[in-house]
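Read the single chain below, which is given as structure tokens and is the form predicted on its own.
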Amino acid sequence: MEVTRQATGLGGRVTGVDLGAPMDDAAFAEIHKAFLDNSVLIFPEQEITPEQHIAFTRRFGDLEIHVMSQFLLPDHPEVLVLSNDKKPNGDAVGIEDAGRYWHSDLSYLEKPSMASLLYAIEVPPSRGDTMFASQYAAFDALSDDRKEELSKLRAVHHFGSRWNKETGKAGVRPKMSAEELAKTPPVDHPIVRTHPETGKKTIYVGGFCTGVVGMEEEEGAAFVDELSDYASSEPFRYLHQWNAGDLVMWDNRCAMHCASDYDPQYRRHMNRTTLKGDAPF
């Protein structure tokens, strides 16, 4: 096994490992360390089944089941499908326009996701890339005064607000049901969180944020939008250009990500597992 750090300092490319094969504790420990060191891991040229995808994810902890149940893989609810495929009746197989805004997965839960693992089955010949931004680096680049200011604030995160906003853009998302909305009420988290494993400080905002506790609605929305723009800016980024067979794993506690659009005449089909996390502090 070899881990090659990307030139940007965010992301490690892992070669010499087959995620579909049995893995001993020593090899897994090496991968886990690389995950904490790099925030994003790229495993190229993998051929794995949904069962193997789930099994590898489970080595890190318990899996999360996404609230949008119509996009879960049949017989494997641990897998969320991201796809522009259609069923015979015209319904979407997966979320077609997933993540085209900077965010951290499931930040709208009381205990947001620890990590996500996205496996590319088929990708378009161009675009459809995913950008990642290091929230460690974004925090470290702040002045001491700004760090102190942000450490006193909490942002409001709400899944329904973002989903409904995206529904109105491309017209490929169904509206959320009352039941789905009830499962994801607004929550608030510290804007500066401490990574529970590394102890490092990281900015924690993104596209599910709707405002700041204690601020007027418009002021708070503008505040988190401006901070998210800064935290996802070019100096902190790594761009991943997908190939079929790539599995990319990222740490939602210290990295935001954003998907680019692509020509819908081409198929983009991916499976994602998500790991449960802890309440930010």
Second form
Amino acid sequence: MEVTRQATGLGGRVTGVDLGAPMDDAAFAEIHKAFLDNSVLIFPEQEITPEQHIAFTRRFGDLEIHVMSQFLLPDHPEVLVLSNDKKPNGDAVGIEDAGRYWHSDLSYLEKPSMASLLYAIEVPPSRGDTMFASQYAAFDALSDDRKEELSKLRAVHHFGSRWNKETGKAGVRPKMSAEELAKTPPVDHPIVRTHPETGKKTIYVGGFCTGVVGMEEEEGAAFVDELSDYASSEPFRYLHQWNAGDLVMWDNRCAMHCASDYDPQYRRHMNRTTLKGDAPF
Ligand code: SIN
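Next, give the form predicted together with succinic acid (SIN), keeping in mind that what was shown is the form predicted on its own.
And the full complex, kicking off with our chain again.
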């Protein structure tokens, strides 16, 4: 196994490993260390079934079942489908416009996701890329005064607000049901969190944020938008251009990501597993 670090320090390319094959503890420990060191790992040229995808994910911890149940793989609810493909009756098989805004997966839960593993089955010939931004680097680049100011604040995160905003945009999303909305009430998390495994500090905001605890609604919304723009800006980024067979794993505790659009005449079909995480502190 070889791990090649990308120039930006975010994203390690891991070759010489077959994620579908049994993996001993030593090999897993190497991957786990590379994950903590690089925040994003790219495993090219994989050929894995949903069962193997789930089994590899399970080495890291427990899996989440996404709230949008109509987009889960029928026999494997641990797998969320991101796709522009349609069923014979015209219904979408997956979320067609997933994540086209900077965010950290499931930040709207009391215990947001630790990590996500996205496996590309079919990709368009161009675009449809995914960008990642290091929230360690974004935090480290702040002045001491700004670090101190942000350390005292908590942001509000809400799934339904973002989902409904996206519904209005591309017109491909169904409205959330009352039951789905009830499962994801607003929560708040510290804007500066400490990574529970590395002990390093990171910024924790993004597209599910609607405001800041203790600020007026508009002021808080503008504050989190501006901070998310800064934290996802060019110097902190890695752009991943997909090939079919890539599995990309990212650490939601210290990296934000954003999907880009593509020509909808081409198919983009991916399976995602998502790991449960801890309450940010
Ligand atoms: C996501 O998981 O937020 C979507 C990523 C992508 O489709 O590139």
